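Take a look at this single chain in structure tokens; it is the form predicted alone.
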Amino acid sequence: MKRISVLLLLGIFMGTLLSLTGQAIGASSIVVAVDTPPRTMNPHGSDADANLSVMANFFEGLLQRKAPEGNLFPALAVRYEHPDLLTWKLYLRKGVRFHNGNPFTAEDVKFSFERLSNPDVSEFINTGKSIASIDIVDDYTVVIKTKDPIPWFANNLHQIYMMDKESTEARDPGEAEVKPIGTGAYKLVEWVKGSYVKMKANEDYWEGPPLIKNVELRPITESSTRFAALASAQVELVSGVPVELYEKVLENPKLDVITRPARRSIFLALGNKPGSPWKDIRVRKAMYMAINEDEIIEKIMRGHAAPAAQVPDPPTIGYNPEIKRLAYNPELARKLLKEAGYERGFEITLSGPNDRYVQDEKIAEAVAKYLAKVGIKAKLDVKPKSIFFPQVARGELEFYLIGWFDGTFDMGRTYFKLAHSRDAVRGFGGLNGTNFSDPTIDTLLEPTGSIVDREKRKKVLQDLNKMAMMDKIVWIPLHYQQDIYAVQKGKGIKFQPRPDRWIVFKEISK
């Protein structure tokens, strides 16, 4: 009698699971593969890609960017005004609660920019040191002045989350680490970090519940696994499908592939020092005309990548068409090298992540052998973007592989990060991690700062653009990446890929 209701408990429980599991991967519900986990449930803890965009279903914005093509729509901001050019008044939703019931306020508004400037708890430490004040005007009225004339400030409140202030300020700051409480489309269900996010449907979501009721969002950092897991079944949907598997994809008559021209470049920042060779503007054209891009798309990126000319692309503000590409020419290449005094070459180390760009190492190899064909012998010091990353913002590097887009959709802000002089009191450079430095550009950029016409801005962008990539070469541009997904085929998803690679599944439906 007891084996029999042993295995009568084990039936009904076997039945159970897998009704569970049935449901798992129901009409209602997604399971989704990518490429990289998030780092934290921290909505300011981490300006990763990966990071923001899990984010992203949690918590919310002023503002939002939509799929497809990523423009600004109101979200916890139902419109803001700019009556100067340090002065912006937000004018925020009603009826809008965090996950934990409580009413969002301009108390969370203000509480959310402050933190920004914590170091403790974020990543967002220029955007908080910009700020000179937060003030309250009523429940759901604030006015946030800037130190510095920001053109970009509203470009940039899709990312900047806002949190429950009073729970947050209740709460042990390491559980703020893995329980968000956000006013965002979906709660969060459980994390095992590494492993998988679970979350369900926030039923009372400002804009209407989300068609997607359950989510499970595995991070699979391995790309064959990750098209395994895919071929089986097992997930419905996946991002970052790695170029060298994708005519596999396309080959199987249960998956369908969704592709779309990615906004990222990938390009080789390289420094001045005084007294190197590549302080020479003629070593530094030899070392672009050294590098034979077609041959790296053709058979590096499988076609899966478009040819650079700079580092912004066209959606971005300052984005010059005028700007050309320099010929590979390795010819050309030596005798510019002959001319500047290094006939017989010289050593430089290129540096760069094995983990985070489509084929970074593979790329960074072809770079060393290419620059090699003219004499320059490239040490390869690739390494995990973990530790590569920091590196970058210490300044501690002379020639590195790295890939950017900009989030505010203006060119101002990646010049300002990248190739500003390193300027820690007034926050620019952050991101100069050769120390790249010269007074022209610096003396050119600072100006755009109060600039906000946007037709003057475009103008005056595109020609620091252009004079900074064709007289100065701040930095050899190599390509747009490809961003690649696939699903299941029968499932009824209907998905559109966004120009920030980020998945909010409020967007999805099937």
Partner chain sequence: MTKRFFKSEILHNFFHDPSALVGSFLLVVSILAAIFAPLIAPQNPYDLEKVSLEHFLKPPIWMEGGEGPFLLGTDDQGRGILSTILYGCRTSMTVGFGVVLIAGTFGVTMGLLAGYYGGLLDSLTMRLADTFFSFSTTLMAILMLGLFKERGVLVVIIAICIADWVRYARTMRGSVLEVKEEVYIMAAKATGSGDFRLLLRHLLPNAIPPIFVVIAVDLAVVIMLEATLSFLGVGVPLTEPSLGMMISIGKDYVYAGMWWLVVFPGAALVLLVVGINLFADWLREELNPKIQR
Contents of the next structure:
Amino acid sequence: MKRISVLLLLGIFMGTLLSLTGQAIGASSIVVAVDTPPRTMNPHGSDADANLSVMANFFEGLLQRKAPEGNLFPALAVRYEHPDLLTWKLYLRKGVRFHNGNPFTAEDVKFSFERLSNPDVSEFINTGKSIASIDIVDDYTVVIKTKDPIPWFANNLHQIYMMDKESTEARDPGEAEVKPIGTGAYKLVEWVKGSYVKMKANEDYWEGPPLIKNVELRPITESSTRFAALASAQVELVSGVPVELYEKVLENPKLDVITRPARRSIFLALGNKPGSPWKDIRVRKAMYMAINEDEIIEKIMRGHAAPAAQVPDPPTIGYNPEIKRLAYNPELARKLLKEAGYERGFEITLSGPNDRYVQDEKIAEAVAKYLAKVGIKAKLDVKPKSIFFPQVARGELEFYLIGWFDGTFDMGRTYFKLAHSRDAVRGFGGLNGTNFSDPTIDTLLEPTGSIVDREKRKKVLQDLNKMAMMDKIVWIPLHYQQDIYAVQKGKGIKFQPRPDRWIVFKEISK
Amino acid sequence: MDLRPRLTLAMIIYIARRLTQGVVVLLAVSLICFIIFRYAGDPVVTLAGRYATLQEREMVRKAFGLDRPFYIQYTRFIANAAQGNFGKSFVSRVPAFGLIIERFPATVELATSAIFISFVLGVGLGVLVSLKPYALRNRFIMAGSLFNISMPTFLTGILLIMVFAVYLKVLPPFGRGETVTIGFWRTGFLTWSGITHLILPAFTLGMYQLAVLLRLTRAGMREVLTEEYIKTAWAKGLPPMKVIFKHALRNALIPVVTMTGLQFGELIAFSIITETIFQWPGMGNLLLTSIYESDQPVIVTYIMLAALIILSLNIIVDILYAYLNPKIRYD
Amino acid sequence: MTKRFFKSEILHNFFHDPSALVGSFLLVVSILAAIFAPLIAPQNPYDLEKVSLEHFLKPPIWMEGGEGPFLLGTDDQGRGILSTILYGCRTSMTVGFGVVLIAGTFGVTMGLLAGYYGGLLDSLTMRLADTFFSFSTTLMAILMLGLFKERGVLVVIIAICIADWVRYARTMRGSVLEVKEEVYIMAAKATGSGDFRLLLRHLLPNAIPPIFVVIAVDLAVVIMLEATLSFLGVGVPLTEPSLGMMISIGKDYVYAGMWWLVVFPGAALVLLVVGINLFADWLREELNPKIQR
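Mind giving me the form predicted in complex with its partner chain, seeing as the form predicted alone was just shown?
What follows is the entire complex, opening with the chain shown before.
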């Protein structure tokens, strides 16, 4: 008897637990899981997409990008003019108020752009420093002059967020790092670091109040835990469904999967140490051909990637459809190595991050295996991004896996950062971690800053791209990642993924 | 013989000495942290942004004082630390101390629940086993305890998740659930969701020393139960519960309690592991994230805080021990 | 006492204690597996030329889709689970015995000197030991690896040793204090043999038996700790085999139903540690005269 009652009690207990783990989420609310936690609530404090994505709900730029294509639309500026190469004249939206009731004016624009240059609070120093002057014409007109011609200046304005001058100056600087006051569609309710960010609708939003009234954003870094949260219906929308669990999500009748080709390309950057075997173009080609990218996509990415032949993706100015991948051909690779005098192979260290891109360290591991099969001994050296990226910036690595996505949709900036010879004074080659330096490329690239005509610009950049990828093998391209989202079915959630992977809640309805 | 505790001069000198030693150890800890610091990763890129130029990176290096000589950075750190200012996190740009303290309640609630579980189960089973060491059931318990000490915490956690969250789907595998804020303290004890979220991590953390406590209790009980006064108590016909709990257990518990007090570092270490597996938003989870991000101010603050807590507890245990036991030599 | 250790009485007890037999069996098997891994493993999972993505995520051979020679299935890089476990045991053993050797030698020496000479040396050493003890080996290792940027087997060994020697030093000191006063040592001193000779010839052999228990217990603790550190991502790097690393890779696939990626390395780890602990238990009871069997 006693045993039966104990079992009964246990059953009731388990039953209650079961009913309580999946709590109901209200109709005008949404709970979303993402893979990376926000680091700060200071809109200029981080240039990582994970952070910009959260900030896009509290703050706005002068322009905005909208789902699904990510095209530019007016936001806090209603229109802009670009009278000469260095000048940008912006007409601001009237009647917009910050969350604290302060009106949005030209003073705030000037303040926000100037704040970008302060290393204490900003990771957009580069943008801040590129500006020569900001002049207030009247309360709703601003003229910004840049030091050099920057054709992609406007393309970047959606992620330069406007802050309230009065309250930001009056508040303790530490408070601006945790309590956002913007003009965005949502106001912060509570941020518990490591647990969640809760926000509520800004009923006075200039585009009209958003449809979803309450948002809970849960960063879950562990991929399997993110899946568990979705499977137990604790969250309704997940960004970053782990590829290894993709089939599981598909199998689940309660879940819908949404995928979209991502804009980020993953590639291998080859060092340029003089005298090293991989300085020889034949060796570079051999390494390229030794890698079975199709198998990487099939086995490691589980089909969730598209092969890449270049760094920029199709919508980017400078993307060249004529560039084709060198086909996988280990025999030819061995032959090329023999020709170059490296029949017995050589040793090289392959570095890469292990917490940045989809399956990053697994891709690196696979690459090392392919290289081993043509006789090249690649020593694997994967590490957290916090250690890896500084090493790239200092140019210490001889061969590494990295990804690139240019929010400006312009290859010009990409090449100035990644391929131009390192030049500390002019600020070029800041992420040219392979110390690549080629006078032809530099001289072709430098004047592109002044080409404003879209077609002309496209042509020049395309030629440049082809030369770098096919003649010089500056990088070995691998693939474009695919973004995978999952939503709970039957809740009427309408969600369109964006190319930049941001989740902007005013674009979601339920 | 008068065994009442007294505060003698020797005692005061002893306390003063222990405190001085504590401060010296703390200084040494901070120095070691800083020496290793100099050879660690470069946070400048994280701070300046991916698109920053080389010049701009140098500017950031200066702004954060990362270009100053080692000893200046160190003395500045000590001077600030004495005022409760441990520097700003490289990653989130807010004071590291605040970041850690914010997560303090989560860790304390997890740790106290774990201690409670391991104490109740460990001591309870220990007593049970000591009474009839050769009964079949107790042999099973002892065999189980062997598996328990042979199972690393992370594996316990994963297996519990596999069974209770993946297959049975009865308990949530991550996070803290709903919390309620009382003053500065955010508690998960007051909501049902908070309690269900606590069960798996608390058991996981409790397991690491359950077997140790069980074995200590069993050994202590076996020794105490053979003592004359217990035999007398049995002979007098006192109720078994009274003999076991009032007379025997009280004496057997002394080493158990001392062990728990002195092994506080273990508890902190295992809470790091548990919090990571269950994504528990506590200090340990923050530490590991900071290690991955090489957010050195946070790591150093964590170490200093852990050292402070551990040393204070040690000194308190030592002093209490000396106070209650006047025969101890103050050396 | 050392002599007693080898007396037949102990051996007799050993062969009549089932848990001691099971324990040492598991231990011997693991040590052999570790030493002869390259010979018995169906494949070398860390030879990049041999491993291929072709064979990735195969289930164990008795399940549908399983294939030889991958008895226990493969992981997501096409490494055989069984082979990786065998190689992982090597790392476990290397770290385990490495720490026992380094921390043990240092700790025993410190304990011996502190116990024998007493005074300032003793109080300094013991104060240091107390501090490390209360920080615990696990916490010290995690924190040290958090500050070091290098990764590798040797780094793990060093990080563990930093606090681990204390176990040996404390036990050794206690043991020395117990045997120090014994008459024959006094006698040896009276005949004028030097300090060094006295320490090495008389004190060390007589005070060392309790250290055997510490070694056995420590081996178990260190092997678990190495797995934990590698699991957390601060231990051995991806390119070196480790049971903890295997479980860490496998946990991402648990929800996909691929239990073999966690269960086999987990079981191997637990059996290995159980074996050592069984042996340690037997040794402890055998060397402790206080507990009547």
